[in-house]
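Single chain ahead, written as structure tokens, the form predicted alone.
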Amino acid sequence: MKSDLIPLLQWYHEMGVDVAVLDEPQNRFLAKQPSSPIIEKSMAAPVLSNHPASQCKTLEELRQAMASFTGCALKETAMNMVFADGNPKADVMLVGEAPGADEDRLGKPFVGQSGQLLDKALATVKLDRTRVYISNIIPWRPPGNRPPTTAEIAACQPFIEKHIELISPKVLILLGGVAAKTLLATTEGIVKLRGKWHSYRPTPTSSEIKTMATFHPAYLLRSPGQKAFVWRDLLAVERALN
């Protein structure tokens, strides 16, 4: 009966499920089918020479390559591609995880509550969006704001690597565990990674970029007691820039 579905729909809503990806339900208890071409392509994406990002020489070429990319299924459920915001000539580049609902709607990174908190944090060290450049590991919002999968990260990682190479910042700030573990190629958690300097190279021949990992603003909204640690990390960035 329809009345029996109401508690289930309420539970979906509480869990953050707000997008129906498929028109028909699937029985997940059946035997798994072979991977679709999209997933297989996603798993092969880390080979940069075979990825569309490898051919990009400018930010506009990178934007167009991402807009025409078919190797990540998140593109089919997102409203907008979230490319970047800020000053492409800035000395500081920040990389987050993936867009949320506000970012998906407006097509810009960090414009919701976490973005407002990020702006306030940057202001404490005299930085704003005219002096930083902001992007994400994933340019399309995962349905329900769920964490991106390993395959989705693999499909999009060459794009953010090329993005960093083209911006060539003096300092790179990685916001949250997904960004830090992806670009620093480590399994360590953000608690161990934050607060210390790391080195990142977009390509083997690139110069090293001083890299600081810190907590994601969305995490600070849930755990405001951790804000002091982010402030310390940003003070270290300020000292490095000076």
Given for the second form:
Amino acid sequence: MKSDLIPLLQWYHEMGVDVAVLDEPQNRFLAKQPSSPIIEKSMAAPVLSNHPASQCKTLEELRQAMASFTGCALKETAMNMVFADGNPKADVMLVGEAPGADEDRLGKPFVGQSGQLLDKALATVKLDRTRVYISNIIPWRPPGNRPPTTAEIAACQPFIEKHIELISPKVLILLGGVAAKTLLATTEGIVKLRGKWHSYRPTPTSSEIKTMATFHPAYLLRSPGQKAFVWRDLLAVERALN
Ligand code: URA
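Provide the structure of the form predicted together with uracil, given the form predicted alone shown above.
Whole complex next, starting from this chain.
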């Protein structure tokens, strides 16, 4: 009976389950499991010179290359690919980590609670989505909002690098540790990286982009006492743009 399933679904919901990865449950306590193709695919690091991002000359080509990419299993569980939002001609580009549930549902970055906080923070320095461009390191939502794995980041990194190259902003803002560590190629934490100017080159021949790392808005929702630091970082961005 369908109605018998409702308490089970409610229990899953209370336990935090919000995505079904496979049609059948798997017993992960058994010693040897048949390996899941979804997990296997995400472990494979791409050969960077052959990565489909390297062929893209326009944003539309990049969007299509991402839509037909098979090297990141997150795509299998996501509802939508989250490409970007904002003005592709903007001087400022922001890069977050990965879509959450709201972004996955609507196919746009930073549209949930952390996005609303981001919009408020941007407004303090007279920026809004007509004056910035926003994307993420990973374009597909990790199930249950878990952090992306190193293999998933490696598979998707050439896309965001090409994205930055095509937008070619004057200033890049990296939101949170994952974006900062990935694009600045460092293991330093966000506390050390934020508040200073870094320089980022999408390719060895492109010119340097002034880059500011700052705290992720989702972190600010949990630690509102840190908001002043982000405001300080945005003031530095405002000064750099003027
Ligand atoms: N967090 C991110 O890093 N990116 C989004 O698009 C939404 C939440």
